[in-house]
Every structure is written in structure tokens, then in C-alpha cells.
Amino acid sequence: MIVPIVFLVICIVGSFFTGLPGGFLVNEMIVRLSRNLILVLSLLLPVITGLGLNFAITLGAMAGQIALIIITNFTIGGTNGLLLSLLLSTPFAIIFGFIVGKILNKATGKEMITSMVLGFFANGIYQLVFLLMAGTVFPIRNESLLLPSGVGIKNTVDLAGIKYSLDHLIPFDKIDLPFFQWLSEYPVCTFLFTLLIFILMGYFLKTKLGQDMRAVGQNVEVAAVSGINVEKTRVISVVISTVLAAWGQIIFLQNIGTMNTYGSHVQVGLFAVASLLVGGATVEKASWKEALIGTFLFHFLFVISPLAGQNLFGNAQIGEYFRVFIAYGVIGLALVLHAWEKDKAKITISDI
């Protein structure tokens, strides 16, 4: 619990130097929690199954962005566009997750670094497809998506057609009552969807497959002797993780309203992993509580860092450097501690 406590102290102290009103900070955190929680939640099953921190959720984010490009190409917006994007992203995410799971089964003991490398590799293929093949191999009917040369998707895609389509799914603003007018300012439907995912995740972990995942995460050899198909269970865990990441990226981008075609997915794995670790999770243990606490603390730091840096040092960029340092530093520390604990366990076993 030391990590979330330290971050909480940093956030409280930093908030005093921002000069921002408490109401603004609360509103900002409600929005950030609603659009980031599912991305962080997508990391839980791989950790529970013993695969560690799945940096390859980047591929899930790519699946979500592929679906968004498709619906934008056919100019399908509103709730229909959102639902279609969730539907279209799912088969892509399943395929990507299956491939990642199979590869991670071949890299037992090195899953985290392998998943990170897979994210970089997949990003190269993604850029090849949308920079060189879009408009040539793959016809694009919506010319506003293309670069001036007519080949390749633009760096920024306007998602105005589905912006807030989930956040404001229920038109509270049209109900002439003070309470509903107040609700209309917040992404209530997004929170309800996230809550549904949390509930379904809790129920899933109580099923036989969910218990199998826990057993595999606790001891692979014992799980195999018990008749559990370890490799299949690990693959399913990664597939579900990738699908949730695809949905999470769509929900994130519908709130933002624009998509950086070649950059929106790049930091997804890093920031989601950092959020989970900040909440007190480890490489081998994580739950929804750490996901919720970590997402709040990590993104609260994101809100206050630039302004706190400006007020303290006269340079907002210092705050930017600090939060990037925190993101990489907390991941590096977690990996070092994980390696140290494994070495310590090996020494203890050899002494016996």
C-alpha cells in the first residue's frame, strides 16, 4: 500500500500549488475516470493468469482505431456508429489477442517484455497499412480521411460523428428537472457501461474458467496436473484483455472527439500499466480496487502536474517531465522488484 499512499500525498500537495478550484478538479477526474477505467481493467486477467503486465493491449487499441476508421470511412455516426465500432473491433481484437497469446505461450517467463516488443512490431505493421495501403490496396470512399497525396490516412481523424455518443446516450439535458440537468454534465452512461464491465468481470472470475485462470496464475505445474489446459487458458485471458482494450480505446476516443491515427494507441499500454501499478498492484497480483485507485491517482497527477510546475518553477514543462518520469519510473521499479523477488525465491528454494 506504500505506493498509492505516496502518490496520494504527492497529489494532495501538488493540488495546493495549482490554484485550481476543487470543483474543477472533481469534474475533470470524473471525466478521466470514465474514459480510462476500461483500458486499465483490460490488464487484470493477464495478471491474474500469471502473464504479468500485458503491454500488448496496444494491439487492442489498434483494433478499436481500425473500427473507428471504418465507420468514419462510411460516415456512420451517432449511437449506431458507436455500437458498430464496438462490434467491428471485436473480431480484430480476438484475432490479435489470439496471436499474442500463442506467442506469449512460447515466451514463458518473459511475457512482459515480449508483449512490449509485440506492441512495437504491430505498430510498424499498422503504420504500413494506413500510410501506404489506405487509398491504394484498400479503397477509401471518404476522401476527407486521406492525405493530400490521396494515399494514407491523415494524422488526425475527426470523430465528431460519435463524440459523446456514449457519454450522452441518455439525453438528461432534455428533462426539465434540476437533478437531471446536473446529471447531463457528466458521462453517466459511460460510468454505467464501465460498472457493467466490472460486474461481469467479477462474475466471470467466479466461473470455472475464471477459477482456472487463478489456478494457472498461482502455480502452472499444479494447474496442469489438475487437468487444466494451461496454454488455452492463457490465450483466452489475453484475448479477453485485447477485446476490452479495443472497447476501452473506442470509449476513450469518443470522449476526446478526435483520433491521432498514428499516436493515440502508442502510450495506451504504458499509461494503463502505470495506472494499475500506482494503485498498489504488482506484476503478480491485481484487482479492480487497484485499477480504480490507480487510475484516479495517476490521472489526478496528470491534471495537476503542468500547472503545479508552472506555479512552482515558472515552467509548465517541468510538470510534464515529472509525470512522464513517474509513468516510466513506477513501471521500472515494479519490474525490478518482480525480478528481485523471483531471484530471492530461487535462492530460498536452492537453500532447501
Partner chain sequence: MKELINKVGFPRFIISVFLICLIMLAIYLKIPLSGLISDILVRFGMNAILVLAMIPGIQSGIGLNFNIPLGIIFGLIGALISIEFQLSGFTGLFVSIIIAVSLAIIAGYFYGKMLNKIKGDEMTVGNYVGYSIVSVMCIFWLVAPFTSPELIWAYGGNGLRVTVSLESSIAHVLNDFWHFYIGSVRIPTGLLLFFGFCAFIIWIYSRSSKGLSMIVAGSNPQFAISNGINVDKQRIKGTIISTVLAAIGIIIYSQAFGFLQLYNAPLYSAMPAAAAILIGGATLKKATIIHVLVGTVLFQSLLVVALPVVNIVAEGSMSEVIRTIVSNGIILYALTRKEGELA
Given for the second form:
Amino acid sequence: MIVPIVFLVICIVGSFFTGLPGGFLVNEMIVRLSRNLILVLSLLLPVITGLGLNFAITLGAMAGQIALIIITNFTIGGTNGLLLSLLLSTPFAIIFGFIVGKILNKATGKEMITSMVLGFFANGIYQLVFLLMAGTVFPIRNESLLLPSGVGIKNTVDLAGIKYSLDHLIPFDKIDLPFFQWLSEYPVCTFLFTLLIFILMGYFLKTKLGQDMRAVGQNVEVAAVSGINVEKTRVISVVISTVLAAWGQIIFLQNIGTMNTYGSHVQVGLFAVASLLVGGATVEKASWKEALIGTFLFHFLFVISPLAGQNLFGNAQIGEYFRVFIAYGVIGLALVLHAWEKDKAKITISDI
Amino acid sequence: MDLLQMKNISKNFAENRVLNDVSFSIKEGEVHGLVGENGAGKSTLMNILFGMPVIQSTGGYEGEIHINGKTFNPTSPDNAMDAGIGMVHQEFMLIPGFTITENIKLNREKTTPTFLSKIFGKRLEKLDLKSMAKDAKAALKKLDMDIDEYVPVAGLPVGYMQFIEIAREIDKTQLKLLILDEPTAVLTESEATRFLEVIKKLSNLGIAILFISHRLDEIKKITDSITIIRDGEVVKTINTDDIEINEIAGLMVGREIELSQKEKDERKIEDEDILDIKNLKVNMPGELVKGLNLTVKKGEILGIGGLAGQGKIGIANGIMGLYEASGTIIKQGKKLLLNNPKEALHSSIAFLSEDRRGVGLLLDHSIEFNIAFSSLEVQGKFLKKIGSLKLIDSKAVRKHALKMIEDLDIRCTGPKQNTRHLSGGNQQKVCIARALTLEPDLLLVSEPTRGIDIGAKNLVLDTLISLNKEFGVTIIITSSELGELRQISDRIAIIYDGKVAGILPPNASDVDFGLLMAGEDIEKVVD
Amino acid sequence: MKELINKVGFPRFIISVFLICLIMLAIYLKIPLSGLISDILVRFGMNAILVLAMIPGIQSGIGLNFNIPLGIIFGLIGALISIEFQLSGFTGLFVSIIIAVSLAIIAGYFYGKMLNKIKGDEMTVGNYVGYSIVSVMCIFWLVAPFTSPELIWAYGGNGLRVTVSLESSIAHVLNDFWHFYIGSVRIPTGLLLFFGFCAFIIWIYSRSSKGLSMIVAGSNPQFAISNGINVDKQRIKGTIISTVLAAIGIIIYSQAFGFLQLYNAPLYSAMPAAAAILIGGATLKKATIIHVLVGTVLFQSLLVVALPVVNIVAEGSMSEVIRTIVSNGIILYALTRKEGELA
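Mind giving me the form predicted in complex with its partner chain, seeing as the form predicted alone was just shown?
Starting with the chain above, the whole complex follows.
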């Protein structure tokens, strides 16, 4: 419980130095929570299944972006575009998740580093496909997607067609009442969708499959002897994680409105993992509470640190680097503490 | 008709035949005892019956199993469970973070279908915790256990865990046969008494019990009939009433030792003690030594025997400083610094570990390097000086390795071959060569023939004898195989519960050995 | 055919075939080979010491040292200090190295201590500890008290420049030392000699009694303990040597490159080094100088040859993509091997 408290203190102290109005901070946090929560949530199942922090949700984010490129190619926007992209991303995510799961099963005990390297590797393949094959191997209809040379997808893809399509799915602004006008400013539907995912996750953990995952996560041997198919359960866990990450990335990008083709997915794993850990989760234990608290604290820090840096040290860049440090540092610290724990709980000679 | 019939079961692990033509049968409601030394083949037999993956992955088994007259060919634990076989393993198969209910119903959870499960399949059905708890409660009740079924297992007393395991098995409605592997080993006396009552009760319910134990008095008290196996073969199956404990003990250990009893006269065992161990405690998990006293005479071969888990393995590991130890060890008048492997090696003690591949060898290094390294590290041999640098002298290493390969007849493609792919016997010879290179005056040998085929076994033992005879090396040999201890030792200490239960001459009767190993008093045994 | 693949190892086989194809394509495209070979030699010399830094890590049992950035940071500090005092040429180079090495020893010691408490998770932890240190140092570069105009922004802006030119200090000192031409291939003698010197020291060390203790501690800790070796001490030793080599490595790299790269540049420096040694045939448990030589030559040749070829047939950033795929692919391959299997 100490980790979130420390970060809470940093956040509170830091927010004094930003001088930002409370209202602005609240609005900013609402937006950031709505677009990041599902990505963080996608990490829960692998932790519960004993795979540790799944840095390979990057592949899920890629699946989401592939779907977004497809709908942009066919210039399908609005709600239809959004639904279609969610739908299209799913089979990609399932396949990616399956591959990741299989590979992680071959690297038992080294899952985290493997999932991380896998993310980097997949990023290379992703670039290969979209830089070299788009426009040559895969025909692209929408020429505005292509680089001037006609080969490769552009660095930034405009997602204006689906911008806010989930956030503002319910047209509150059409209702001419102050309350609804006020409400229309906020991503209500995204929160509802996130809530739905939270509820489904809660339900899922109470199913047979969820129970199997907990069993596998706690003790692989016992699970296997009781007849649970350990490897398959682990793969399913990664698949679900990857699918959620794909959806999470689509929801993230519909809020941003533009996609950095070769950059948007790169830091997804890092930020999601850091958020979860800031919330007090460990490599072995995580729940929706840590996801929620952690996402809030981490992104709060993200918002305030440049300004706090500016006001404290007269240099905004210090704040920028500080928040990068927080992301890496909190993961490093969590991993060190986790490894440390394993060393404890041994009997000593005086017990005999 | 017999509930379970195992017919002519045989099993090989690579070159090793661990089960040979084993047959026995169990009737409904019968409590059947299965006894034998470590390595007699009990666990393998149970693994076959329970369909453990290790059997399939090592080439399956020969012979037939019948359940209620029908052929049964288990390929996974699931098969065994479906056939009504339950097993309580020696190590607890419980998930500490789960509640008692969750553990009892593990992978047999009660579920209720929901909207989502209709789309995505059965595994998404919701757990019915209430009805699971009801089942758990009922199972616990059969064992007269009164405990809150929502409590997590972590932190419960060990005795409770055992009962929870049994509750899990009897919760399986079709349970016909329950295998208990050393169930009372971890229980206190009162828990054990209660446990045995429960066994009787279960057998009255018509459940057959296969009871594996080293505690012969328990076996005698509770079983209806007994099968004794030794060296992978059935020695005898008999009604419990027709046999005495002494006789069981004898059959369990006895074997016709071709007492090729080495020409004892040639060897001189001096009166001088080479090692004097007082109140030794060793914190080796699973093999705790709990205040052991032992003296070793210079020039003798001392055997250390006893059942697995009683601490015999911990002794040598403690002397060598590989596991935390306390107490006093005096080697030739000098106190040995404990918990310091270097000190032990400098005191001219060498060690062949029971974990040959884990501790005894560098699997991905060459034979020659393996042989030379200890001496290089500890005694600074095989080094040449260039200025202030001390570099490895490859030529000397090669020359020495070639000699050792010839002397010990190590079968390999050459001194550069890595040790990983050598056979067990040849790996052991590399270890012996390494120890010899140290020229020790006291050699500790643990389980020297484990996993080695019979031909190579004798070679290894002969090498040890000749070491003792020709170079006067005192040897302490620890082994689970009493036969080999009796073959080469001058005295044999039997370890029970981390202490010496008694020291016997190699030609003492089988009964005496059997009883000492089962934890009977030395006075009682000698009577 | 199958025998050949088994003998050279699957990854090396694939990469060699790919490289040969690229070279043939380069010949076909009339790209001058002499230029490519000169480049390969320089890039080999630049990178080989960083790859060499992987050896003590693997040998002492901490696995691939993903915390190479730790050493790199101190290498950069060494170079910065020597520039601050306006040292140049060999004086600058050696002062940089001396400062870097002494700092790296201290840092390596403490990092080694930490690694001893987290046995089994060295790679994951090392990676993130490395990242954390790089990001802390980003703040340091901003506030560091350097005053030399070479180092800080000419006007406006805070702290050190993102890239510091070494033109007036140590750029190319080794590359130009005793260099000569064979045909039109330029041989950077000093650079290669320096690597040869470092490699020789590591080779001698791995044959000395102290080095052997370290190797044994890494390859089987339990065996080492039973032979009276203090495994923790050996691991610290390996970590220190690895960190020191990384510090020297980045100075050599920078003098050949002509610039010091600060801020986020050290972040991803571990992956290519780890990849190179694995391509050379090392495993997570065993590595030798041969692996460094083979791996660095193969990996750097691939990158050097790919660059102009790819520029002609495809997008420019493609060689970077190839680097990403190859380096992470080989690490992935190594991570999913079982113990005892060959790389």
C-alpha cells in the first residue's frame, strides 16, 4: 500500500507548484482516465495467470491500429467506423495473442523480458509491413494514407472520421438542457464502455475459466495435477489481454483523433505497466482497484510534472524527463522488490 | 471380483529397469499396504496407475491394468480420476491462496450456465460458490472435520492440509480407490491416530485404500493385506494377519548379497578417529539433520543409510558447508570451520554430491576441465605462471585427464567432450576423477549409483573400494540402497529423524536394518 | 545441408544467407565494395567493445547485461570531463577512459550487489534499472555544471547539447592512428588494435585462475559453491568488468562516430550488443571472444550492406527496421531455447 501513498504525496505536493486551476486538472484527468483505463485493465489477466506483466500488449495496440488503418483506407467514419474497427481488430488481436502466448509458454520463468523483447520484435515486423508492403503488396485505396512515394503508410494518420465517436456516442449536446450540455463535454460513453469491461472482468474472474487462471497463477504444478490444461489457460489469458489492448488502443486513439502510425503503440506497454504498478500492484497480484488508482496517479503526475518542473527548477524539460523517469523507475523498483521478496521466507538453523 | 488388478507391470527409464513384472490386486473396501525401500519402484508404480505425464514421456509401460475387470490404460491424471482413482501425494497439492472449498473443488467446480457461457462455452459458466461450499462441507464432515470452509489454506496446520486433500478425493463421487503416499509422514502422533481412524471409516464406506508407508507399525495396524516390493519386483503379497513386523522389515531390505566381502584383513582400520561429529544440525530442506553424533575411524568405509527425508543426505552436505550447519566437527584433532566449503576442501575432504548433474558437474564444459577444476581452484594445481599471471596449463590438464579417462575407463569421445551427454555411470566417473585429483584423505560419497545401470554400479563401487584399499582414503558413503552399503561398508549407520538410530555391522540381519530404518529403538532391535 | 545448418547454427545460417544475398545485390547494383568493406571495418571496431562487454556478464552468470547503459553513462561523463578541460587527441582519449573506468568500477560494484539480491531476474530488472538511470541522467545533463562552449547550447536552452561534436577533441584519434590503405579499402589500424588489446585482456583473464572461478560460478553456481567459490563475489566481478567495458566501449564508439550522444541515446544501446553476441553463437550461459568476433562482423556487415542496398530498392528507414527485427529476433530466439541447447 506504500507505493500509491508515496505517489499520492508526490502528486499533491507537485500540484501545489503547478498553479494549475483545479477545474482544469479534473477535466484533464477525466479525459485521461477514459482513454487509458482499458489499456491498463488489459494487463490484469496475465498477472493473475502468473505470467507477470505482459509488456507484449504492444501487439494488441498494433492490432487496434491495423483495424484503424483499414477503416481509414475505406474511409468509413463515425459510429460505424468505430464499431467496425473494434470488430476488425479482434481477429488480429486473437492471432497475435495466440502467438505471444505460445512463445511465452516456451520461455517459462522469463516471461516478462520475453514479452518485452517480443514487443520490440513485433514493432520491427509492423514497420516492415506498413513501410514496405503497404501500397505494393497490399493495395491502398485511400491515397491520403500513403507517403508521397506511393509506398508505405504516412507517419500520421488523421482519424477525424472517428474522433470522439465513442466519447460522444450519445448526443447529449442535442438536448437543450444545461445539465446535458455540461455532460456532453465529457466522454460519457467511453466511461460506460470501460465500466462494462470492468464488470465483465469481474464476472469473468468468477467463472470456471477465471478460477483456472487463478489456480495456474498460484501454483502451476497443482493446477496441472488437478487436470487443468496449464499451457492452454495461459494462452487464453494472453489472448484476452491482447484483445483488450487492441480495443483500448482504438478507444485511446478515437479520443486523440490522430494516429502516429509508427509511434502510438510503442510506449503502450510501458505506460500501462507503470500505471498498474503505481497503483500498488505487484508482478503477482493485481486487481481492478490498483488499475484504477494507478492510472489516476500516474497520469496526474504526467499532467503536472512539466509545469511543476518549470516552476520548481525553471525548466519544463526537467519535469518531462522526470515523468519518463517515473515510468521506468517505478517498473524497475517494482521488479527489484518482487525479486527481493522471493528471497525471504526460509527457515533458519535455529528452527531445527 | 477384484476392483483393481495390475498384471505384469514393467517399466524402464532409459537403460534402467525400475519395475519388473509386478502384479497385485485390491478388492473393494480393502486397505492394502505397499511397502518397500526408497527406489524399490513404489512411486513409479503409482505414477503409472495415476497416468502421470512422466510415464508417457519416458516411453509408457508394459503390462495390463484392469479396473472392475475392464482394461484401463491411463494416459493422463484425468483418465485416472474418471476411473475413480484418487491420490493424495506426498507433497501437498493444495493452492495456499485458495479457500478450503476452492481447493476441495479444484477443477471440479460447480457452475451455473449464464448468457455468456451459452455463447463462449462451458468454461465461462459462473462458479456456484454456495453449492461448492455445501459439497466441501459434506466431504469434510465425512472426515469428522469441523472447520470453516471459507478459510484460505495458507496458514492452516499441516495436519489439516492432509485432511483437506483427502476430503478433495472423497468429494469425487465416483471415488473407488484412494492412493495415499506416505500420508502420516508429516503428521503429529495424535493427528496420525485420528488419520488412521478416518482410513478405517473410508474403507467401511466401500472405498479401497492403497496405503504406502514406511511406518511398519501403521501398516501392520491398519491394512488388510500387504504387498512388499524390492528392486522393482514383488517379493510377497500376504494377509496382514499372517506376517509380523520383523518379517516385513526383513523382506523389505533383504537381498542375497554375494558377500564378495572384500578381503577385509588386508585393510587396516586404525583406532584413530578421522572425524568426530558432535550435535550436528543441518538446514537442508527435506533432509534436516537434527543434532547428530558420529565418529569415523581412519581408513574405514562407513555407510550411512536410512529412508528418504530422514536426514542422511544432509550430513555430507552439512560437513562440506553447502547447507547451513551448526555443531562441532573435529577432523584429526582440528576443529573444522562450518559453513565454509573452501575450509572443508582445504582440510582434505572431498565430496561426490548426490545431485550429480546439478552440483557435481559443469554440464557444458569439457571432461578435462571438470576433472581438473577443483584441484585448480582449491590447490592451485594445473596453473603456469607468466609474470604475476596464473594461467591454466592446458597441457597438464589434458595429460591428467587422459590418464584419468584410462584409469577409470571413462567412455567418451575424448577429453574435450562436454559432460552433459555422457551416460550416468560415466558422469559419475568424471566426478570421482575430480575428487581423486584433489587427493583427499576423507571422501564423502552421496548416492553414488543413483540412476546408473547395474553394470556401471559395480564399477563405481569397485573404484571406491580400491581407493580405500590402495590409497587409504577414508570413505563415508551415503546411499538409499542398503544392499550396496552392505556390500562395501565396514559399519553402517542408520539415520532416522535427523539422528543416528543405530550402527550395525554389514552382516547384521535384514530384520534389524528394517526396524532401525522404520524408527524402532536400537535397544529393541538388538534384543 | 542439414548438417551444415546444425554445424553453423540456425541463426547464423539464416543471417549469412541473407548477407550473401545482400552482397550479391550490392554488386549487381554496382555499389563499390571497397567502401562497404571500409565501413564494415570501422563499424566493427566501433561496436565490438560494447559487444565484448556482454562476455563477463554471461560468464559470471548474470546473463545478458541489459544494463549496459550504466557503463555508457560513465563513459560519456569521462568524455565530457576531458572536453571540459580542453584535452584532445590521445591525452583526451586516455583521460576520458581513466575517469570513465574509475566511475564505472564504483557503479558496477553497487549494481552487482543489487543483482545478487535478485538472482533469476537479472535481465528484466537490469533492463529497467538501465532505463531508469538513463532517464535520471537526462535530468543530470540538463543541470550539469559544464561550461565549455563545446558542450552547452550556444544560445538559449538549458544544459548540455543533445549531440556534442568531438571534432576538436578526440574524434577519429584511433581510426586515424597508423591507418593505411589496401587498394581503396581503408584500414583503421588504431581502432582494430585497441579492440584487439581489450579482447586479449578478456581472453587472458578467462584463462587465468581468477577468471576461471568466475566462469564456473556463472555456469553452475552450486558446483562453484561446492568448490569453495564465493559466487556472489564472482558475479560482482563480472558486473564490474562488463560495466567498465561498456564505459570504454562508448568512448571508442564516440571517437569513431565523431559525436557524443547524450540524453535518450543510451536507452536502446543494450539490444544491439546483446544481439550481436547471440548471433555470434553465444548462449545465455556461455560466451567467448569468437562469438564476439563472428557476431559483430555478421551483424555490422548486415547493417552496412543493407543500408545502401535498401536505399536503392526501398524506403530509407528500412535498414533500421532490419536492425530491429534481426536484433530482437535473435534475443527472442535465445530466450526461448532450453538449457543445454545450442544457439
